[in-house]
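Quick heads-up: it's one chain on its own, the form predicted on its own, in structure tokens.
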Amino acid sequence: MIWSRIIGTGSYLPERVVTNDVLAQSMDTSDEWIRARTGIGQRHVAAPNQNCSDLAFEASKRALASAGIAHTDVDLIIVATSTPDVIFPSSACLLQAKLGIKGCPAFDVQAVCSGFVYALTIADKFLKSGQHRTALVVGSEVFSHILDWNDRSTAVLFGDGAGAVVLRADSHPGIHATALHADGAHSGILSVPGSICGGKVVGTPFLQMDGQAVFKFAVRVLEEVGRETLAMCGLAVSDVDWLIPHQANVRILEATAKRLGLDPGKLIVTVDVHANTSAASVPLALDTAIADGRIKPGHKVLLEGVGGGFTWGAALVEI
């Protein structure tokens, strides 16, 4: 049987660092207030000519390096993102570009802070098919680009970034599970909903939220996510060695893991200094956690993700 396994991990954040006190400048809130809230004290953000793809390339650079590979040998690219450099093409496709790569299939996924998830499963199957070797799957997104920076409410919330792992089709168990989920019914307590007709914006390009009612969905179906891919391998939540859920919110972060019953010490929290960096988020800290020696080969990692759709899902990872 065919199994796919992460040999390698990386990320990026941007240069700039806008802490709590320097949002404090400039609208009506403070660094007691946000972290009281959200458990955020800082956030990267990207330039003014810094593109998804751009986050990507970095990301991807160092998660080939960690690899070990050369980029030729990636036969599938997969970019999760809700800030894409352009309508079209996908960053994906500007992606391969930068990286020299040449007519492998490349596309983006779009299911808002799911997406690094989705997209894992996505390039699992793909390598289980056995028609590719190894995948390059990255979540990048530069939420800047679509945030009122007057609204508290949200512009706190949010930051720039990039985490990608390398895929490879191997006879033992990497990625032991995965299940995605989605119910556009509740759509509406989490969106961009602008668009562009005749040259002119339509709608809002702002993000917009509902946090109590996000806040609700979200620590429900992580908890459900989580226990049915666990079941699906047939393992506890006490054979779990690290929880990695999607980095909104360290209050949902914790309600979940109190839901599943692990044990607090498990759960990797980084957002506390990238912010929400939406399909970013979870790679960003799958990288931070190998890259400060707590994950280690042979653990077990739960990672979920849930976003604005509404989306959900989980994947049991093996290191």
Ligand code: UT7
Second form
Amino acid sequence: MIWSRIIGTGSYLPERVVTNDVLAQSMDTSDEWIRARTGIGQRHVAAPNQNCSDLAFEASKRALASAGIAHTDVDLIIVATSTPDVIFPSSACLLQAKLGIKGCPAFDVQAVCSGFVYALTIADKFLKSGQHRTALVVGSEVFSHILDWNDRSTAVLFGDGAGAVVLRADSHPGIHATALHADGAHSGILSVPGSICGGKVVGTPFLQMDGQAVFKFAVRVLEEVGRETLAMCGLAVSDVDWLIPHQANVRILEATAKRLGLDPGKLIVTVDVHANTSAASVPLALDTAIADGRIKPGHKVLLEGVGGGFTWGAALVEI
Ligand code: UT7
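Now that you have shown the form predicted on its own, what about the form predicted together with this ligand?
Everything in the complex follows now, all chains and molecules, and the chain you saw is the first one.
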């Protein structure tokens, strides 16, 4: 049996930090409101010339260094993003060129805030097929590009960043189980509805959201898919060492841990300092908690994504 294992992680945050107080200077909001409703204290914002593949490149170099492998060993590249550099080519192909890798398949996955869990699941299946051996799986986002900075109900929630993992085929797990879901009937509650046609933007190019509907949906499906994934590998909630849900809002994270019956001390929270970085949030949180020593080899980590589409999914990963 072939399994896949995470053998290295890396992440990158743009240099510029924007605090809630800075946002409150240009819109009708406050540090108190943002912290109380979301748990967010600050976010990183990319420079105007920094795109998805630039952030992905920095995170990938760090993940490859932590895995201790050469870039030429990579034989599959998947980038999860909803904010690609351009319509095409994919940010994965642009990343491949920046890394100096040639020939292996490279493609983007578009599942918004579930993107990393989707990409990890796809890579796991490629490796299990035996046709590929070493995958670079990245979540990279520049949501600052698609926010209306005059809309306080969305602008305060998001940040930019990238996280990457190197996945390697192994005779031991690794990734014990994954589960993915989507329900397009809920596409309207979180979207960027604009498109490009005939050289013009048709519709709004900015993120639109029904915050309360997203909140309720997220809490329900994060519990459901967590239980489903644990059942697939015959594990109980008490077997989980760490829970890393998509970092959207600390209230969503805490509600998910509570509904699962998980000790709140096992919840990894980075939304306070990264805000919501969409597809980058889970690998950013994973790298943060491995780097600071909380997640150790042998620990079982439940990764969960939920986002626009609507999409959701989870992966039970042994580090
Ligand atoms: O990856 C998934 C992405 N999306 C999410 O995770 C969002 C999920 N939803 C949420 O996190 C929450 O619904 C929000 C944080 C977006 C909003 O929190 P809420 O407790 O649901 O607040 P609300 O939308 O009911 O708004 C309450 C009040 C409103 O004022 P009125 O109508 O009561 O006078 C809003 O206009 O708060 C107002 N408000 C703000 N006030 C200060 C909305 N945004 C802000 C703001 N600063 N930034």
